[in-house]
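One chain comes next, on its own, written as structure tokens: the form predicted alone.
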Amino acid sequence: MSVRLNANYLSSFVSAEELTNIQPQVTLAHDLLTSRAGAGNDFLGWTTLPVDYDKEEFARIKAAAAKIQKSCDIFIAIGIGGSYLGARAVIEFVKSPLYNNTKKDTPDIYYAGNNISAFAIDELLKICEGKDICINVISKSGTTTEPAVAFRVFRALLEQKYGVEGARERIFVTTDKARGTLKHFSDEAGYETFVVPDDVGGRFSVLTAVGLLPIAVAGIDIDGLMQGAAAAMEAYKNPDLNANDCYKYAAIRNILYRKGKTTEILVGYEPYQTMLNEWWKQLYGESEGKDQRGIFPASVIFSTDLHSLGQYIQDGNRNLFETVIAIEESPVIYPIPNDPANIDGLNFLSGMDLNLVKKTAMQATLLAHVDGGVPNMLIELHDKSAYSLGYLIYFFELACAISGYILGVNPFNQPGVEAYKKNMFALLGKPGYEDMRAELEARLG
């Protein structure tokens, strides 16, 4: 099994008691979910995605990434959200943050579309210049402000460059199957296409060809990315929380929030697992904050984040836990030089593999946040392949889903979302909206 549910460090805050007593809750939740009779059921489609994604569609994305591969220096996902996060999750968690700078055989990638910064997108054009370049743009509808505006500046640079006829081989869209703006345009333009599933949201999209198509262009295993999810699919079918580590994590999360433990602290050791991080922020954020109710997921990155949010971790307020990934296997054994003037004090340290320090930092840190008043509990992931991070990726939708429902919320839906734009547009002076624009600016005085 690829990943471990470690509880060892609950004890004082987490009864076994209380764990038999959420059980019931756990089971109706699963219920719920494995039945389809919960709230948000048409968005369910990832729950058998390993094993049912489209097998066709799946070796069109491989021949596209080789297309990619052979003909661009840099390639750019366009998209922001769930239409972005998860591939670059997996490119810099397998990978590398640094990917862009390592020796490869595989294009740059970059990504546009997730912000408003002319700034940004200066940049990446600049960066652009003397390069052959492809790009996916990634969006259901195609009317996303951030999205379709990155869509435009960079569709407008490829037929510039190539013509509308090269162009057309350069860009990849990943949309609705049959509707919208961006698939009507992109059948039009004969454009590739990809299948946004209906049945699948943006959070949970990752194994579609979302973050599919990025993920491959990247040179990673998919094969092995939807091994591994599919072997947490089978392995986390029983309901009981003595059998089943991901509904453990569900019902302990649950449980620490009805005792006021409102903020959830996802702690990695590894700078590839900060973009993990962010993935995994949207993914429970987005599934749990609404009706006034939700955990706030928020991340750090130890050791690093030791020095800045430590101490507030340490003696803060008390309405925070830590779930720590801890990856058991290093692909680079670092030992520690030995200095003869030894001026910092550190040779007791003198060739030990920099793994066995982390590991210690690791250790003494949940001993000290333990007794500062923190719960923690470790995910305990075997290594940081493709295989082992699908499975880790299924294992948090799951978890996500069952947690929502214990919650008493829709996991599915995102109402909130639409409010901020619905306001950008009308302040924009979108056509429909001038009665809202007017209300709008007379309240920004």
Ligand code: PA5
The other form holds:
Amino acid sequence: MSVRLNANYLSSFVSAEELTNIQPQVTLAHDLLTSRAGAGNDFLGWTTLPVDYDKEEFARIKAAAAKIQKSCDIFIAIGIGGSYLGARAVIEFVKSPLYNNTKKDTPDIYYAGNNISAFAIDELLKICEGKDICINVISKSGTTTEPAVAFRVFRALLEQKYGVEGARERIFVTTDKARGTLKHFSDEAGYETFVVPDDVGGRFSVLTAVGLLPIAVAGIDIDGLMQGAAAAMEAYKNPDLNANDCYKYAAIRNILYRKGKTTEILVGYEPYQTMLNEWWKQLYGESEGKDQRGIFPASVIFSTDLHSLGQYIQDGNRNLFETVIAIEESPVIYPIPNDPANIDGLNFLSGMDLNLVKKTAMQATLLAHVDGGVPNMLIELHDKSAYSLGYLIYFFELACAISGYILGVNPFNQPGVEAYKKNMFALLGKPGYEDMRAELEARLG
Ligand code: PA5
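Having looked at the form predicted alone, could you now put up the form predicted together with the ligand?
The complete assembly is shown below, putting the previous chain first.
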């Protein structure tokens, strides 16, 4: 098993009786999900995706990735939120956050359309100078402002550099199957398109073409990723909390939440986990944060953040709990060098594998935080392979759905993200928003 939940350090915060008591709610959540009778039931495509995916498209993804690898130095994934976080999380976790700086025979990968920054666009355009480029615009709606603006910029760059015909071979579009302006535009322009399935929301879409094409371009084993997810899908069919670590994680989160632990911190000890934390924050934040409810998802990378947020976690407001991802195997062993002068007094560590120091730091921190009143649980992950990560992705997605149903929200909608967009469009002068603009401008003075 690639993922195990270790709840041994929770005994002073969550009792066996509390777990027994929440079982009926877990079973109800399981029944709602599996019978497809719960809220948001038209967005459950992700539940069977690891086995029930479009095999013909999967083959096209691999072929497109091979073509991209041959024809460009730089590949730009244009998307925001659920349309980019999953791909970046997998690429940085399985490869490296320094992927672009490593020796490799795959293209450098950059991300655009995930911000509203003139500086970021300009910087990436400069990086592209003199390089061969391919782009993948990823947008289910096709009308999201940030990626739409970036697509305008990089499509124009490609057409200028390669001509309209040449650019056509370098533009890949992942969008809605039939509806939406981007699909029509792409078909007319002759771009190769991939599908964001109707029944899969953005934050649950990493195992569709949304994530898989950029991940395959990075040279990652997408078969392994899907196989890991499929193994998790098989492992978590029994709603009994004694037999299901995924549901147990969902249950414990809700027990802690009801005791005032309103912030969950996802903890990693490897910098390559940083973007996985960002993907997880969107998954849980957008799924559960609604109806004036929900655990606030935060994240840290230790030991880095022990030197910044460690004080707060140890000793600040006691509304926190931590979920630590402990990765058991490292592909690298690194013995600490000896220093004959021993100027730092650390020669007792000479020759010790840095992985052991990391593990010890984790154990020490765990005990200190538990003593400080912060409930801690561990998600033990076998290694950083595509297979194990696929397993973990499905674990988190399924736990999120179950947790959301226990909480009593629809985990698959995101009505709250529209509020700022309406204000922004009104203030920017979008036709049809005139009255709203006047009202907002009056409020802004
Ligand atoms: O999870 C979500 O639904 C969002 O994060 C969307 O993925 C994000 O807003 C991008 O939307 P779109 O793919 O339509 O451009």
